[in-house]
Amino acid sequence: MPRTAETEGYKFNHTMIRVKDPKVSLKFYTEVLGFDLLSEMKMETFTLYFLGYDHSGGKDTEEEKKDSRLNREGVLELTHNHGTESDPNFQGYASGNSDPGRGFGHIAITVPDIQKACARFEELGVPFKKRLTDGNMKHIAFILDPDGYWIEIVPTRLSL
């Protein structure tokens, strides 16, 4: 179905998840999954971190990355409510995959070589929810981020 003139310029921009400790989460998303920090917005009681993949070959400046945040697709926003990282009573956030709080399922990352990516995650000690060898779907895997959110790992070409 063709898009209407009213929606022609619409883009899916970002998904937001809450994180307990931004230092731990930023390290995971940048070092394990290769995201770039596009921008950071500190407010009085919370901080927003916008992450995305740099497809400029490293040519984008910090200012260009920041300016691109709302004019691109596939951005991940991590929201940190100040104090959760040091609150011994904080129970964490619902990942969306168990009760209570079932609803949100996962984000997905495509990789050029899923076997190689999963071997690297294994070496880095990343927890798996589903390995390639588990279940009937042997062509996808699920890893867990530091807050327990599921991340589907998918090959760039998938035949079902």
Contents of the next structure:
2 protein chains.
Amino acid sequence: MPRTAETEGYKFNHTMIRVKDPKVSLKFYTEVLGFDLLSEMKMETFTLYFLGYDHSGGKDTEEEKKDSRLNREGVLELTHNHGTESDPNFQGYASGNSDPGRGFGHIAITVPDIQKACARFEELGVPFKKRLTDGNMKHIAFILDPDGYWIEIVPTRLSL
Amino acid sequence: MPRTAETEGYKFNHTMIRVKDPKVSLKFYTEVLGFDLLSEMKMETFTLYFLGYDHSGGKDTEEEKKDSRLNREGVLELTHNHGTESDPNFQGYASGNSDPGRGFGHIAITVPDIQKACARFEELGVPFKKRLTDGNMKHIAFILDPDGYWIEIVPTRLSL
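For the form predicted together with a further copy of the same chain instead of the form predicted alone, what are the coordinates?
Whole complex next, starting from this chain.
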């Protein structure tokens, strides 16, 4: 399907999800999943964290990473509404996968070696929604992020 | 922040949202926003549509587009649960931006010329959640997709 000339240069830049505690979420997304923190914007009542995989092989400087935020795809924006992390009455965010609130489904990370990736998640104590061995689709897994959002783990090459 | 060796080659591949009517949604995402349909997978009770921007300048063949699906970032997966498009009792999906169901926020498209992009959306009758002229943030806009999901429109270069 041809793109229209009017949309030339458009990019699917980012996906935003709200998180309860940025310390916990940043640790998960950077250490467990390997994202880089590209930039953050602290506002009065909320802070935005922009994450993305560094495909430069570590060559990008901090400034280049920050600049790349709007001119690349695959950015994950985490929104932290200040206070949720310590509010005993905070009910948590909806994953989007059950009623009420069904709509959003998941984000997905492709990995070169899914067996190795899933074994590492097990070792790290990451909760699974679906292990490779569960259900019919043995080639994909779903893990849960600290807020309960589903993250699909997919092999880079699928033999479907 | 350095990436761990264990996560080398990881990519933030896709984001999945559920849509009521794929005919309406595919028209919106391809014609209004300029995405390409990379591939689709029809299952018994649902169909998955994978969309992504073609950054090859139209050089990628259909086969290459399909193959690229798992080895790139910026893919949008639309899930259609068969029947929702004609079910009078279907309540619609939650955008993620109000209770109950708050969690997911939006996806974002960066565009080279945001004034031109927004003028075109107006001409096409696309509903806005926030025009450039609304609120404090005059450099970004939010439009709504056919299911009511928020789509942020951001200029490729921000002068913040």
